[in-house]
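The chain that follows stands alone, in the form predicted on its own, written as structure tokens.
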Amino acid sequence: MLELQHVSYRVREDQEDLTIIDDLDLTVEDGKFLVVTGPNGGGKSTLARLIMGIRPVTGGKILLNGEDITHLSVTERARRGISFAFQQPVRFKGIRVIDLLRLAVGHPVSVAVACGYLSRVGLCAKDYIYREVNDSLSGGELKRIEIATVLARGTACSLFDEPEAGIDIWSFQNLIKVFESIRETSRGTVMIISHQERILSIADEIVVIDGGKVVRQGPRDEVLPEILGTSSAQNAACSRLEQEG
């Protein structure tokens, strides 16, 4: 179980103190497929980075299965069982896909096992297993390879920061299929930061963050209609203003 207790993150910018995450409480039960959403600038991506340890909290605690991991490094949190997938996956010139998968697993797995992870994310293994993770790969291909490395690690908690960012519609459709498969087969907790309705619609739970706080958390069937209703109302209001103008 992942617990955030009174977590805050404040920064000093242009001689001004800014609060990005404000006394936030969040509990994520084991095995949940959770999607975190909310307005731009609300603190969603920062939250994911605090959990992974990419940024240090300035207040509160983060617990994983009862252990206080607040002050552990990224590497130590990864060893405890947290994985992170970036909005923009890193390219590694000179490193092949199979090398990346073996690094993720932590030991030299066979080509057949590595190919299995690529197949799970909808990639033809023989076309990718020996490719370099460089500029020859599209954004959608990189995203799926990165997800394959997360699957290869098989960690207790996997974080995905806006996985739909920077990919085309065709790649997005395939990405949805990958996450649907993960939802059905994964035993660990999956947390996705996303605005996309298609991703929200396959969540077990949805968390809405605004102003650095959790303003809503609950089952998808309860929270998603509220979100869509608010969006519809805002769109209708904008349309009326445009007509009146």
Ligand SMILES: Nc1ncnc2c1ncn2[C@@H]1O[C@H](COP(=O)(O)OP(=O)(O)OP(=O)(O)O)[C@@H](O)[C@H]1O
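All values reported here derive from a predicted model rather than from experimental measurement. By rigid core we mean the largest C-alpha set that fits within 1.5 Å across both forms. Positions refer to the first chain, counted from 1. First, how it differs from the form predicted together with the named molecule.
- Relative to the superposed rigid core, the position of the CA of residue 165 differs between the two forms by 2 Å or more.
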Contents of the next structure:
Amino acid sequence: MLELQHVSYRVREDQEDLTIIDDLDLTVEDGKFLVVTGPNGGGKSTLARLIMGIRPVTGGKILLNGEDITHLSVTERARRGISFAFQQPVRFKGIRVIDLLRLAVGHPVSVAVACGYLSRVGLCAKDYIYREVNDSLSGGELKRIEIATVLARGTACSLFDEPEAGIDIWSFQNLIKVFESIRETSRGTVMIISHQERILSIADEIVVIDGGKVVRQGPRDEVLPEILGTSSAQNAACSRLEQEG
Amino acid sequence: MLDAIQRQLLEEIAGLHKVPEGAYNIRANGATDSRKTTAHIDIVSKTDKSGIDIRIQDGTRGESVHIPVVLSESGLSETVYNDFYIGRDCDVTIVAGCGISNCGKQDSEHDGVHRFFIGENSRVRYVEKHYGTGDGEGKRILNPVTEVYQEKNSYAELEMTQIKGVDSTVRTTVAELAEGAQLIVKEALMTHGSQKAASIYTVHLNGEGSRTDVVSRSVARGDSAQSFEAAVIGNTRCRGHAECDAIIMDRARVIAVPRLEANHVDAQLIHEAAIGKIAGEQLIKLMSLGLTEAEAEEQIISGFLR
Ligand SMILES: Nc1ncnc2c1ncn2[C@@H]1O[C@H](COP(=O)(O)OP(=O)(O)OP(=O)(O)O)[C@@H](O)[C@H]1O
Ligand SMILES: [Mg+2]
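Same protein, different condition: the form predicted on its own was shown, now please give the form predicted together with the named molecule.
Zooming out: every chain and molecule, the one shown earlier first.
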């Protein structure tokens, strides 16, 4: 179980205090498939970075299975079972796909096993396994390799930041299957940040984040119709504009 | 017979556990330890100076020559001249390298001057690895000079690696390419401590349609200093590309000096140079897979220098 208690993230920029995550509370039960959505700039990616430990919280606590992990490093959180697929995956000169997958698994697995992860994200394994994770990969290819590294880790808590971005519509259906199979196999927690209705529609629970706060959380069947019916994401952005203006 | 230290050096520089296949000449502490020639590859000692002539007959294909050098005595200093005469229509691999183990107080130095005369239509892959070890105060110094003369439509690929333990190195490479010839250079270099390394490349593209691609990847750590100078000179219709990509760490210094010289309107020459520290997000990505920061750094560096 992942719990965020009064989590805040404030930065100082141009002599101004910005509150990016604002006293946020969130609990994700084991075995839950949670989709986080909300307007651009609402704080979703920042929240994922706080959970992974890439940024330090400036207030509040993060608990994983009851253990306070607020002050643990990225490495320690990873070893306790948190994985994170970046919104913008990192490229490496010289590190090959197979190397990255082996690092993700944590021990030297066979090429066949590594290829299995690639196949699951819809990449023809033999074409990619020995390629470098460098500029020569397209955005969509890189994104799928990023997802494969999280699959390869198989941890209890997996975070995906806009996994669908840049992935073509034919593969999108398979990606949905991947997430469905994660839900079936993992008794852990899966948190996906997404703007896609089709991903929202397979969630157990939907969380809407806006202005660094949870503005709505509930079962998919309750929250999804509200979002679609009122196009709330759009409205939220407009209402903010109105407030600012 | 090689002793244990020399055998270990040999393994580091040439991946050799036992005597290599094909032709070879193993040099240990300033003298030839062993040699083997084949029906197509002859090796003879020079009479006027220290070194060997390697003669590869026309049409020799799929054969290799190993010419490793190991130094395990402190205070040894030598300059060795090795000339490779490669006939026409050959396809050969040449593995060279020098390993120095210096546990003494005096400096040990090996300066190898390698000249390659590559005949028409021949392909040569040259692999050179330099390695130093030993905990003595004496420095381990290597100053290799490589000269490559390529005839029409020949192809040469030079892979030069120096990852560890060499205190001071100046590597000088000069090439002259005739019509349709192609030269690929891949250099991987790492310096640490107070080491100094300089690489100087000069490639003359003399023949129509000749091409070169010189790529250096380096990592400078500790208080080490590196400099990379690449000059590509296009004298006719040709293509040249030189690239220096360096990771800088700690208090190291890196200098990259590009020089392109076009003496013909159809000479297409490009130079790229980038120096920077390891990107923070690369470290974070690997840490999010469970690696410590130091482990992440090692993975990034070893991949980069692959
Ligand atoms: N270190 C920082 N300094 C200043 N502003 C920041 C910092 N980190 C995040 N922000 C701002 O906080 C807001 C939230 O950013 P975040 O990337 O979390 O949004 P998001 O919900 O993921 O948006 P999107 O849907 O576009 O991916 C943005 O306005 C961003 O510019
Ligand atoms: Mg985001």
